[in-house]
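Coming up is one lone chain in structure tokens, specifically the form predicted alone.
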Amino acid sequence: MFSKATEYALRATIYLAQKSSEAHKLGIEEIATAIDSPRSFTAKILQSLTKDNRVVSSVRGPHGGFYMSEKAKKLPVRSILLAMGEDQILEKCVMGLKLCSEIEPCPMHAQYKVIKKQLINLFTSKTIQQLAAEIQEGVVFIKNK
């Protein structure tokens, strides 16, 4: 559904929400290993997430690294999609048609509009912190085994 970069961004952000704070920053190597992502690709993704401190914050230098503020942890998961430039995926036609609508529906429009509404609700109502808490509780995971 999403690009590989956005999939890794989701994993990285949830991991940061779980393990980091302003006092405890994480390095690229730890994040990449934890989310099962190539180091250089993870660095590029984190660069997108730190732009304007929208989702992730970073500090350079020997005591630097990446972290999430308490405020950022309360953001909806959809904010990650927005930072990665993939927010509109939730709004698009499942078949990629530009003019798909109630008036001119694609063959999957009627069934998919229900699913699309559920997806939008999921990504808007779930916070990054909630997903991190579920991982902490051992209910879900973010690394391939």
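Let's compare: the form predicted alone is above, so bring in the form predicted together with another copy of the chain.
This part shows the chain on its own.
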């Protein structure tokens, strides 16, 4: 559904929401290991997330690293998609029509729209923090054992 870059972005931000704070930043090495992603590529992705929508923050130097502010942790998961430029995947027509709506629907529109609504709702209502909390509880995982 999403690109690898966005998958890593989702995992990385959830990990940051769980483990980091302004007082406790995480290095790229730790993050990449924790979410089982390629180190340098993940660095690039986090770098881009510090621009854009200000989802992630970073500081260089000793005791530097990446972290998320308490405010950023409360952002909807969708803001990650937005920052990664893949938000349109939620809205897009499954058959690739540039315009696909009630007025000019593709053959799948009527049935797909109810699924799309749930998808959008899921990514809009769930916050990064809420997902992070479940990892803390140990009931869900951000990388395979």
